[in-house]
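Here's a solo chain for you in structure tokens, the form predicted on its own.
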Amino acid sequence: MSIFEKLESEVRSYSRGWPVVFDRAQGSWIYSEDGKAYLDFFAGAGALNYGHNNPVLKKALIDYISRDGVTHGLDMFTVAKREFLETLNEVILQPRDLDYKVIFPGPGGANAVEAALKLARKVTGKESVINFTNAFHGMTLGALSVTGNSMKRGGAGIPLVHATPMPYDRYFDGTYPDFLYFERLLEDSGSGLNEPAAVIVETVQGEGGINAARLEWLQGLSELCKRHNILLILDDVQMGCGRTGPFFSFEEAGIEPDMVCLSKSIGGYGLPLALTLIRPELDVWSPGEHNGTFRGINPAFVTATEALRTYWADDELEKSTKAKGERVGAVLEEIAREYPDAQLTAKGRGLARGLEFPNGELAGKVCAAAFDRGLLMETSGPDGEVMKLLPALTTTDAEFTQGLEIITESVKAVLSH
């Protein structure tokens, strides 16, 4: 592992982790190149939603580069745009009523943030931001400017500005009314918060340490939003394409944003692709006005459209996931009675899922101990406190009760000491 400590920049942190040179890897299972198996939790931050070189989609990717389908082609007209497009509009869009037009904005999440972030300043003409407390949308300055995490803002360098935090869901555990404080800031004129062009939100917040806002929050959001003139964008790109159920997070809350990110699992096999869904009378681009060399990667098309007439047809995928959710979620909530002096919390909706610790050492040691035996997770919140699980939503019971298996032993183990 030489050439890595020596060539790669100190930035490098997964690989901290998880000190091995992995080489090969199917389904729910990633494999170093010595050879020994560890089950995956965290399937790419969310990116590999049905699992590594999924067979199906793996097909469609050969066949197509075997015909020397096009790789490359900026934002022009290509078959694989065409069918992802047909596909997209037929089995996502139309059954669930939506009327959505589609950026390309470039390869990954922190792209499609950043053209709606654009955009709906452009549309307004205004320059603040609603954001949440411990959000995250990505690493570039506009993104970055409406995320909560102090240590990821320093990386700046210079001042991020044009966003206003305000409380996510529970942030003071019911001790205030929703949007008590947002609302007061809008309505009185003497509040100092600048007129906002958008509020963007996740529901369910991956990187903040798996924070899920209620749907009634939700729903008094975009309420807020509408009486108030304010877009409201959703930034689905950890927990959109079946994360917590549906194919859109926010489907079971009832609402419509004005705008939606989309990125890592929507190209279906792991390779770059970012959408960023627009009402269509929003769309006062002009041509070029926003643009990028990978704005479309065909590749991803073809894998993107495979995965949708797969798994998106019938709603076989959404019950199993949410089925297979609660499954880990009551494991977590047996785990945290078991110990009801290290004051754990369950935490989560569908197939995203935490366990909350008192510190990120606990959680560290935790993920710690179950990657020596052979199990990959993650840590989130603002200071790692959350043992994260995100496995691909095609992972079997039988690799539920094993990775479950795991994960109660190593909480074991840490907490024992």
Given for the second form:
Number of protein chains: 4
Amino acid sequence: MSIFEKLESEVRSYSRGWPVVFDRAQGSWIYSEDGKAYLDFFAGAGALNYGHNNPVLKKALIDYISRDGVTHGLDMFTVAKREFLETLNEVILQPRDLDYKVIFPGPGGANAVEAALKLARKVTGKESVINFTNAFHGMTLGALSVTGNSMKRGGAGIPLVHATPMPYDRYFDGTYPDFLYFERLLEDSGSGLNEPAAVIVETVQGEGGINAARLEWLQGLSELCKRHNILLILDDVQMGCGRTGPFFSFEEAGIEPDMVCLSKSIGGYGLPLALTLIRPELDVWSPGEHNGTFRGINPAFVTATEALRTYWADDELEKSTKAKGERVGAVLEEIAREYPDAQLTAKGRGLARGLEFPNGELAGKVCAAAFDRGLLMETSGPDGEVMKLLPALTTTDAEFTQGLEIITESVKAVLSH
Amino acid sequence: MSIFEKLESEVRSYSRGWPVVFDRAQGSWIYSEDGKAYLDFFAGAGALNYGHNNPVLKKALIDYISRDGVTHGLDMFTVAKREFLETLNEVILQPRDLDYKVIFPGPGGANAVEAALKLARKVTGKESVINFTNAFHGMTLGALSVTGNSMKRGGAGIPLVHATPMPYDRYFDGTYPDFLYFERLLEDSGSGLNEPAAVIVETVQGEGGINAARLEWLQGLSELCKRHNILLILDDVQMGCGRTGPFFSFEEAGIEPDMVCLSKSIGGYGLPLALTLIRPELDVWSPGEHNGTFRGINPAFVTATEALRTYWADDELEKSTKAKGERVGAVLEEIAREYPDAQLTAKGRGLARGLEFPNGELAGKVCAAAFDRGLLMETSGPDGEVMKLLPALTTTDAEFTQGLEIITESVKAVLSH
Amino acid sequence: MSIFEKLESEVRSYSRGWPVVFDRAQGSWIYSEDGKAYLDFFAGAGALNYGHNNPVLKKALIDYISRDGVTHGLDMFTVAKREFLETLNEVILQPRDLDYKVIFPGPGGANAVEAALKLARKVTGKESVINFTNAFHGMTLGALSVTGNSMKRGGAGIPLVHATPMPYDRYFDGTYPDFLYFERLLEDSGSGLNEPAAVIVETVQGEGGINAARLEWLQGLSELCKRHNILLILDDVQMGCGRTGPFFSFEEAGIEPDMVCLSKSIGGYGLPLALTLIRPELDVWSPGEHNGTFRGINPAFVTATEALRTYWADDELEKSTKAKGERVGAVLEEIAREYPDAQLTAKGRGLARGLEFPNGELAGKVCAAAFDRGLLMETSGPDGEVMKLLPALTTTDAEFTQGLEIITESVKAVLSH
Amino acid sequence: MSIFEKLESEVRSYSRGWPVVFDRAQGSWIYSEDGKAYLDFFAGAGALNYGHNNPVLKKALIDYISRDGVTHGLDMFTVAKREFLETLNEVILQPRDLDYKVIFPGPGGANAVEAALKLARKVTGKESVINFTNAFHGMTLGALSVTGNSMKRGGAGIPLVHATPMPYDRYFDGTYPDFLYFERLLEDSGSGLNEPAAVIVETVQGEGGINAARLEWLQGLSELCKRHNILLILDDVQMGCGRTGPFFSFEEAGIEPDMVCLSKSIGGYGLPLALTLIRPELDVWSPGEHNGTFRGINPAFVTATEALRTYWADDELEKSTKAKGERVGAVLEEIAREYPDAQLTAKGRGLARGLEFPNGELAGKVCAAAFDRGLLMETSGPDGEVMKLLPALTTTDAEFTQGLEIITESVKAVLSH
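Could you present the same protein in the form predicted in complex with a further copy of the same chain, rather than the form predicted on its own shown above?
Below, the chain from earlier opens the complete complex, with every other chain and molecule after it.
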């Protein structure tokens, strides 16, 4: 392992909790080079909703590469991109009556967020953005400025300005009316709040600790934005592509954001791809005013198209995700009930699930215990106090049985210690 | 073509100059869906130094995908990553006596730049950065703030601060001493220049108009940075990986930057990959202080490793690039001489070459004429006044003959009109 | 009046509500050039706590000028400055057990605020400051960034950053716990709130609408700042020098701010003078690191000294201010009770008093009606909905009788209309 | 002296070079409390162009105070203000054919600068401002951001952004064309320079080291601003009111700035007063969009009016200032010639004069030696290397003889040591 220690920066993180060298992967399983199998309930932090090396997508990918389909095409027109756009339109946008144009903002989620923030400021002529407590939107300067985590913010080396955090749903455990402070500040011309260009929000905060906003809170936010003429940017990078059940995580709330950021699982196979969807009226940039080298990796278009066709032509995946999610949630709640003194809280929606511990140390120990038993999970939340599950949506019932047993055992091992 | 027009944002750019739908590609050739072949002298804006779908890399890639090698692995340890790091060390760093640690900053060049800027500010406790006139470093907020182009800067929607532009090499045609203004401001405690954390520079400004800095200017800059305790960030995203001949474009100048940004061709096959190389003393971030989802796409590690092994084990590619570059340069100079009234200037180094026209309209017309004749090129420079060539380094002599003839004809067609 | 209209910028404001040309003034009275007397219940927006041209101070001033005492002395040592510092120490600081050093930050209140903000940032190494809704701290860029009024903020022409507004006392009418949001954001390392260098607060917000913070709220704020290691800057520019009764408006709360800003009435006679009082440990600036031309107008030192000696050697003024304030408050409450439909609210503490109307139009009409009857008052609050009284503390009972009658009549005239 | 040391912040500066307690002052003389007379060649850093306690102004001031003229009048119309505006118009603006409106921005020079910067940004919708190397414009955040001195900038505690320094006249000793870099950056759309709202400039940089711009440089700057549609703000706070001869220091250059900042000597007697003069088209602020407490101290209007009437009704003062200035300059040049090894340089224009030493230590020693001999001067320049003379314009020939002898002796004492 010495080349990693010798050459890779200390900023590396996931390799610290899972200190083995992985080689192969299939579905919900990832294998270390010595052949040990790990059940992966983290799934690329949400980038592998269809599992590792999904065979349907793999076939399309190898076919495309084999026939010398264009790999790198800047933002040129290609057959693969056309098929992707057509499929996105037919399978996703039209059936949901969503009227969006597509920006290819760059290869990752942070690019999708940067593009949305830039465009929102350009369109409105305002600089300020409202973000929410414990938000995570990325590590480039624009995205970092709307991210909550103080350690990550400290990495910037400059003051991060132009954003004001507002309390996310149930930040005060539901004791106070939603948007109490936010709307009062907006209505009071003496409040000192810079008039915001946009609000950026996640429907479930993954990095923030699997905080799932209630649908009525999301609806309230959407209405507030409309009332005050603020653009609503929905960052669906982690929760989109079916993570909570429906393709877009905001569908159940019945809202229509002005902009939607997609990445992670949109490419299907784990290859970098990102989209910023925008209402057509917001399409004001000149050609090239935002550009970049990796704004359309064609193999990712191919796997993205195949994933949309395979999994989103009907509502099977949505239903199964909800069912599986409820099963996971039930087990987590059961665990929480089993250890009343430990004050555990089950959290989440769909297959974005978490178990909150009183502190990060405990949650970390449980994840370590699970790793020893062959299960990959991570912690999240401001102090890493939430055990976080983002299993592939294609995880089988048997695999869930196996994984949930490991979780139950791991919690027991740590809490009974 | 209607789905593009219907669904894709007006910000799209390359598809405007090349309004056909591409399908397949091989080496220096890219084919539209109706079968027309185009000789690609733009090569993914420098992302395809080894050509489209390079067969050696393709084989390794298909093998890896076929055997279910890990595709998406966050920043976990993987066999593919280990091989990449080992190969980078053995083939590139050790032979050049370069002592760098590697940050995987995210999938694209802008991520490499953002990470470098963040880290430089964190390390030094200073906010300000010096960039150069006509620099291009990317479109995320941090990278955009050190980019020169006013149209692109305008896309930000907020004031871009914390950077001060200094004149790039020969900004005044060599009339004035290098770094005259820069060093005077640094030495004068009353100058009003915020003390800079870092300087960020390209050895050849691609987007800026194929402006190749003289080696002595780069050496002078490196010395100035040392004298004034300023970190030198070399953005080798476009000019690295052999574009100008040697692997790093700064090798010929004999300098050792504090940080080096790599992306584009480092992945070899056009798949997104980026590196920020840093001097070991600068490795001060805590685990996870900078992170992201796509910081190590394993198929890109595989093709990157294969590319390093295939092309950089000896100095054949470096030599051939220089030779081919000189040939291209000679033809461009000949063209310039042929039209003395048009005031054309041949520019560049290695296989980053340009022909400067008096205005963007002429350069655009020449590129359009070349496209009609089956050759892809782009314009660059503040007003698009430079015809820009970034052919694959693997382009054959026969292909150069063919391409240079098209260029000669296209210039003739436009200028004789 | 034509020279004003011809030459003075349209930004002028007070002259719009009181469109006469004033000439002389004495005590609580100011006279227009045609000899009409106006009872001045605005008193230089709090700069004339001892009345216009107070005879005791006037004598000292004329004596000083007559004997050619130094007028302008930069920040040189002068006899007048020494007497001021000695008197401030003996009459104000020592009896209150306050251990402050004195910065002479420039001539006006905004200078006192700018110096406090600069120093707080320098001392802590943090950039962010917490201000409160409807705060007013001045119009220079630093002071404006912590001011609430959106119209005034808009005058800056650049985004005002580095400050986050928190709800002032009873912003939600006491329905929610004090500092609920503020402290939660501080305690949550994922909140996204930049760690603040300082909090800046007024005990009674004059410009904000005569909002008087409860003493327990001020105590809570002081304790919160101590708990979180945040500097507490008390802007006593308008409410200090006895406006609410005691010399410092925070005395009754029993708190000791880290920095105190004084101006307006500290000079006594209406001549520009400002002080920033700081805890000795915070005295970290180098000589001249903050300077300026008008940081100690000696005639103002003379009148300031005389005012301290005359009015603050005992507690007579404090007692009388409280008594007079209660009388004014009682009348305002009576008026409010008299017009239950109009939903008026009496506000304030000491001789900072207000009557809140449902909207700015009504408040403005009442002030206009009072002006017609020979009484000067102004409106304040985000929409100018508060009729604001800042009478000289030396206003006699008879003058209060007269002024309060005019107010009663004016309200009647407007509301019965 | 203990109360100063005990109570006054260490940031105090002038009292360090002149460690005596001053009491009275008259004309060019200031007296310590023990009766020692000092010839004052610093004159309130340019705030006392008509000398200390000028008897003509003193009479008007005592008359006004005695008759209970309004002292503090916010921005109300007053008789004193009307007379000031009328006199300013008749004596200064009309004869010079200058069409300006007057903002009363607050009591000091920094307020005049803050108002100008705010308004320039508001008018143009641009944030960036160009300042010059070694500029000094004040210590409030807006003014400090366009000030050059790094020690003073460091006092801000936040990054000072939105300003880019350009080389002042003869920054490179005249070797390079004026505005070479500035204009090139403006013309190059890829330069990375944010389009500036305004340029702010001093005609002679006092704090910067008595750097007198050539008239043709000022003309060139004015033309450059016109060509590029940039507002020209002339900070005449220290050099206006006759310091260089004419009332406005820019008159000789024949230019008409878009905004002019005045303070220091405009009040005549050393009382705080400041003006921002603006072209009428720029008068776009709403009533109260910029305001403040001390925007029109009426006693200062009275002395200002009297000063204009007494000294500016004819060109006597202008002529005498030029003549006296030339005399001082000649002596300084003579001194410089006398010590060829010391490499002294005489600098300045009118009665803003300086003698540059090779370092700040020498200049400081000369000032200290002069103080010992009863003469007040200060150092300026980035390292305090310039001995700075700003004597009252009313200094008599005999006083100059006396003062220049002391200077000659002091230089001799230091350099012969």
